[in-house]
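Okay, so here's just one chain, in structure tokens, the form predicted on its own.
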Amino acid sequence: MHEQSHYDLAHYDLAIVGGGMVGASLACLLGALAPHTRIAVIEASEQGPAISEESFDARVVALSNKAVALFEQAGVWQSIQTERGKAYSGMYVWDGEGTAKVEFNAGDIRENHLGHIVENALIVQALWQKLESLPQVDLFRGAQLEELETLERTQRLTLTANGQKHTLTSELVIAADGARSQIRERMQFRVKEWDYGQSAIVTTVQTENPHRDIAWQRFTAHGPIAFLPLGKLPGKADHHYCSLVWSADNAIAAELMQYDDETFRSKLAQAFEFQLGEVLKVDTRYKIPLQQRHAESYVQPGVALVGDAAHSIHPLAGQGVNLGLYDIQVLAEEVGRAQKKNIPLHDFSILQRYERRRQSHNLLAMATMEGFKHLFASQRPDLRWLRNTGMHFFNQQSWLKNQIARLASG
């Protein structure tokens, strides 16, 4: 990796808008996949994620088995797996409002986890590094994207860094810059979105007793309590210590963080029945609104839409991120192949093919989210007993329950 420090006119293969996890990730993948691909990587931050070795970074994924496979590809996975990422092997689910529990394990699937729990920033400090041996990356830090203008057959982007412009040509530009996407608002792509009305407390607990290597979720009416299994601290008790997840109406929500620490715990450990014992711990707590979008197209000539600017889900089943992932795996094969029949990049079939392979699957897995949540928030009586009692069959039903458990871990 060059970082930019001269900033002189430059034609790159590909420029990636966002450094994050998903546009990281998309680098690197390229860089195996086809590696004469000449990269930019535009990231506005200046630094990297700071990790500490006294917390746990507030912000986790739920990576899935084949998301695993996706970063081991890219050459990073090795680095993301310390002790404080943790593989976990079952799934207990619950509903809040009756009885029904559904329950998943690795084991019955033949697998030694379903997926693994990393701390972002744990993730992308992996792929920065990786990023620092690929020498026909560019990374473009504390960059601001001031134009960008479609020519004939390239795409021109003007950035400021410490008071600098600079201007670069590229054949594609991907959009990797998240949910309120600068090129996906520029471009004015078109997007469909609606707001829940719920926001999501993120946070990590300490919990009385251990997690056992298990995801756990309660739905309630107000919306779902998940707690993920975290690894290890330095110092610190193993297998006691959780990301939570607590969606709830945005008054509820408010409310909850108007809450001192102790009360909150109390909250909790009662919202949560109490599956884990009392919380002990709570660390800094976060609110984040709850909206989902939906791009309806992924791409124009030259530019596309990969991760959270081209769709944001509800964080119900934790898939958010492993959608954006699946995005650039089937992004980065599309270039791989179109360089390996010299097709050249610019050529809209490559993007075309892109859109074709994620949209239908990334609509059905919304829907099926949007379906979700809205069968475990109703409070009618029929509703409520029909969910019972499917989910007391569904956890019967051995074969069709280990389907949807490979369908979750990738």
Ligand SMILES: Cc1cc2nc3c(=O)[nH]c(=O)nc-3n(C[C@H](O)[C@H](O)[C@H](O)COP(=O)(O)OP(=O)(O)OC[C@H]3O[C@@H](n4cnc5c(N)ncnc54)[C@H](O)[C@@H]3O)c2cc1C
Given for the second form:
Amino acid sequence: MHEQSHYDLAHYDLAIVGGGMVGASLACLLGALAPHTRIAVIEASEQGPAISEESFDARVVALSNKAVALFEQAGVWQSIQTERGKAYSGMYVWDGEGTAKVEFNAGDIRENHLGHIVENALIVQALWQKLESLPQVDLFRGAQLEELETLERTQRLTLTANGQKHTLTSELVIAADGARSQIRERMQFRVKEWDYGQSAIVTTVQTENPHRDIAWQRFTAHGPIAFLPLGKLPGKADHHYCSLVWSADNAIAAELMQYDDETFRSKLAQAFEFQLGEVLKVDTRYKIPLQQRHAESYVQPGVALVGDAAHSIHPLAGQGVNLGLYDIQVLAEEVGRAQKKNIPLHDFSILQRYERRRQSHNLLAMATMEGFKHLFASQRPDLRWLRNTGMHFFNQQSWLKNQIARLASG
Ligand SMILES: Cc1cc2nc3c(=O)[nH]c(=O)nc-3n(C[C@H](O)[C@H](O)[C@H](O)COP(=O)(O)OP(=O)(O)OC[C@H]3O[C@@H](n4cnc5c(N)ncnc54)[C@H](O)[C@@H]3O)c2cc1C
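Having seen the form predicted on its own, could you now give me the structure of the form predicted together with the named molecule?
Whole complex next, starting from this chain.
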């Protein structure tokens, strides 16, 4: 990587706007699969997320085994996999309004684990380090996209960095600029968007009892509460830290944010039915509004949306970043295929193939989450009966359960 301190007019095969988990992964993956591709990564943040020795990043993701395989292919998994991350081998999901429960175990699908819980900051840092070793990638940090112009066979991007304007051209522009994608808006991609009327409170908690490498989730009528098992910080106890994602109706979430730490800990332990005993400590809490969005189309000539720019999904299934990583895997395959066949990158069929392969899969994942959310939010006696009976039935059907566990692990 060459950190650009001066910005010449340069031409690239791909300009990726957004160097978060999805955009930076695309650059690393292409670096491994198609090393002759010239790539610009344009990232608004200068430093990237900070990593502290004292505490975990409040934002974590549950990576599927398939996502881990992608990171291995991109040559970054070794740096991501540290003692701070945690391979989880079980999932325990139960309904707070009834008596139903479902358990998944990695052994049931002949895997060692179902996935890994890793801090976002650790992933981004490992990806940026990898980019530094790739001569075909230029990472523009602290750079904002100002203009995007479609010329005949190329895209012209104007950026501002350090108060100066710079211009570059590229065959393709990939929008990996997150849920509030400016490119998506600028290019007037149509979006279906719905507000859940819910927010997620995220933080790290220390629990009285060990998490046993299990991801725990309790469904309530107001939204799910997830305790995701974390690894070890230097000098701190193992197996007693979890990342909390407490999704709740906005009014309840606002109230929970008002409590002092002691009251919050006690409300949380109670809401979680003391499944891991008392909650001993809680870190700084952040409240994130939950919205589901899906772009009606992911591509226009020369421009493609990937990751949260194309779709954002309720965190209850921990699938958000995994779907984005599957997007960029398909996109990298299509770019590689075009290069092998000497098809120029501005040929729209490349992006159309990407959209065809990804959109229906993402829509299915989103519809499934939506169904779950409504089923568990309902107080209707028939739906409560259905979910209790359904969960008991489901828990006894090992074949069906294994299929779902395989789907979750990628
Ligand atoms: C509460 C919560 C819990 C979640 N839990 C999970 C989970 O357990 N598992 C999971 O898989 N997913 C989870 N997700 C979803 C996951 O965090 C997202 O899917 C993931 O961050 C999307 O990655 P991305 O790279 O597409 O976007 P982002 O992570 O948003 O990255 C976008 C990048 O683009 C940059 N950028 C933005 N605009 C510009 C611009 N104009 N110019 C240049 N750069 C720009 C930003 O600085 C950022 O670096 C959760 C989400 C929430 C809200």
